[in-house]
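First, one chain by itself: the form predicted on its own, in structure tokens.
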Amino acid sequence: MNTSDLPPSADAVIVGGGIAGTAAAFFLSRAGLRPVIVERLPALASLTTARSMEAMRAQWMEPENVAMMRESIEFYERFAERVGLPDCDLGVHQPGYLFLTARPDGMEALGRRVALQHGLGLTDVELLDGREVRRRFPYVSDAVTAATYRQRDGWLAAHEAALGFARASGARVVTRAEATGFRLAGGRVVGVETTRGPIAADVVVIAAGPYSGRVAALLGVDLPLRNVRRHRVTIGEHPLIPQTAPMVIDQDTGAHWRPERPGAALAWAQPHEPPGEPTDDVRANPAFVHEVMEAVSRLCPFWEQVAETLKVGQVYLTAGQYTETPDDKPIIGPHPDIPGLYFNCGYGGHGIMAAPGGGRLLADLVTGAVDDRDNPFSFRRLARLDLQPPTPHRLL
């Protein structure tokens, strides 16, 4: 990874330093492309990977999802083999993710979520009921009728992926660049005009996170984009918080936490929470910290004692955005009316575990390896949606 003055040309421009930007560059470095990464701000992964969860799941319900989920999580397993970095240490840790019911009919609901699962291939995922999750995780409510479980989901460091995904390419790195406009030849993208000056390519990819619709709008190209805010409250260390515990999550509410030595990580996609403007610094709301506590400790109880007992300075608080298409499914590929113009964005949150996925399809794309036509995530879906807004959260 070089970080240095913009080049005059390239094979492939990324607006977006991110994680979706960097693995677009290693894919695009590893079939031959000679990539340029444009970053807005002063390093790498520092808006919304930073702010993340750092998690990875294959427990989806769509095809699509499952495949490129399981792709991603196999990839970051071996990731300093596959990017060829020996020294590169992502600390994965695979505990597994555990969702949780109260619902009644909790068996019978999840039985057939993880029917469809393994009739996808997901075999590996576990139905237990209310006695066997006790057993296992004995921190959980009697409240609970069922769970699904896998151990090979977990989380990473998603920072150090960013970051190696970067290197590994090989791609020159321009930070503090600005894209203000585009340059079109022949109808067709040939470069990309930034603060620090123009760069001529035929290949320009937009993996802008929340600023992915501002960047397309420079073209005129509306991108169904909405982003949201999402908080993060980061837990120091307490004796209560089992630190071998899995994502644990309240599939009834959307409430969910993990270890992370010594404490813990919080979140929860808030329905309530409205549409806004990209921005660098989102406000968090402090009353975030007692809603998600009072959330989780709802199906894991010993939260209500963790809460009691907590000092102001094993406490923070932190807030980015998901920035969210209408079918809650990322934007990758080819313009279909623009030659030359590719996205890699609307991951909604799950750009971490779907980032090495992604960033394979989408130089597949550039290379013709994959049609358009056969690919779940091109932007020609976005014209058959009823663009409503998403689902106000998204587990599966």
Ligand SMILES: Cc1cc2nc3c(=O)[nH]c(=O)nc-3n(C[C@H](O)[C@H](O)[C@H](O)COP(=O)(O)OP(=O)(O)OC[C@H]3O[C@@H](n4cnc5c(N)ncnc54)[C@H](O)[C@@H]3O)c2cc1C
Second form
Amino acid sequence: MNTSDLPPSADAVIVGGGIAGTAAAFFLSRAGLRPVIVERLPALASLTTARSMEAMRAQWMEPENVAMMRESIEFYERFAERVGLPDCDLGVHQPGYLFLTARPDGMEALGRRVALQHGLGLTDVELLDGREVRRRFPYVSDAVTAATYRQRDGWLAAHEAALGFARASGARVVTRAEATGFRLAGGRVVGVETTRGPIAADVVVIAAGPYSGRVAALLGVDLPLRNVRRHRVTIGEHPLIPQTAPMVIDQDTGAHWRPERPGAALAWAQPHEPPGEPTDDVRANPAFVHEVMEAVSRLCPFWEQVAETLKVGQVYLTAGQYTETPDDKPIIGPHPDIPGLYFNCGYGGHGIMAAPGGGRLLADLVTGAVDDRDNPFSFRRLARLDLQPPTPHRLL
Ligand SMILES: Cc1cc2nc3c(=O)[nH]c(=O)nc-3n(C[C@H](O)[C@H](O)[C@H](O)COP(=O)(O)OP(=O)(O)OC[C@H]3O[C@@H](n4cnc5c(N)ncnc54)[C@H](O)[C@@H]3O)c2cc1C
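Now that the form predicted on its own has been shown, please provide the structure of the form predicted together with the ligand.
The complete assembly is shown below, putting the previous chain first.
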């Protein structure tokens, strides 16, 4: 990885050096292009990618999401080999994702979901009744009526993944370089203006995370993105936190937690959070610590005791932004009317788990290996959408 001056030209310029930008750089370089990443901050992967829960799951309901996440999980499982960096260890953990419900009709509701997932080829998702859930996961409340579980879901070191993609891509990385405009010739994009000078390129990818809408607006393109604050609480060592637990999600509310040695990480995409402007400095709300611990206590009551016995200095609260689209799917691929302009953004709460599949698709769209008409994440689909915010429980 080369962090240096801006070259005069590149085959592709990627605006943004988070996980979406670095994954795009890796797959574009594997496709034979010479990419350059321009990143306005002093370091790669230091905005949203640094603030996530770092988790991945294939338990989705839509065929395109199941396919993308399976592809990505398989990639992460063999990351060092796939990117060709034998020393790159993402610390992949696969104790699973456990979705819990206390609904009286839990078995029927989750049963329908599992049947659909099996039909999509995700045959390793298990449907558990309340008794079986408590046998396997004894810290789960008696109120739980059913759960779904897939052991190959889990988590990884997202920051290392982004740096690994960047290093393996061989891309030149230019930090403290903010894209401030585009160069156009004959209606097509031919380069980018940055705070460190211009760079010519026939392919420009907007992978600017929460700022993607602003970058697209420099070209007069309106992206239907909204940025919503999301918190993460990290708890230090506590004897009551089971370190072998999976990611545990209250399916009825969306509150979730997982062990993070020697403590845990907790999050919750609360439905009442309003959208805001993109920012580097997302102010965390201290009340969230109490709110999320109360929420996860509902189906895992040991959290009440953890909350009562927590000491000052054991809690670390951070916040970032989900960059959401109306259908909760990323925007990957070309702008239909501006040749040379591509998107790899709008990943919401799923950009870590989707990055390998999304980056691979982006590269295939750039090279023509995939036709945009066959692309479920295309920009052009947005015109057909009802522009309502996504449903909160799907934002995990
Ligand atoms: C609390 C929380 C929990 C999450 N948990 C998970 C999870 O468990 N699993 C999961 O898959 N996802 C999770 N996510 C979502 C995930 O973090 C994001 O989807 C992902 O990090 C987005 O990556 P990105 O590269 O698109 O954006 P970013 O990481 O934000 O990177 C964008 C980069 O673009 C740069 N940039 C912006 N404008 C410009 C410009 N004009 N010129 C140059 N550079 C520019 C920015 O400085 C930034 O570095 C979570 C997010 C949050 C906030």
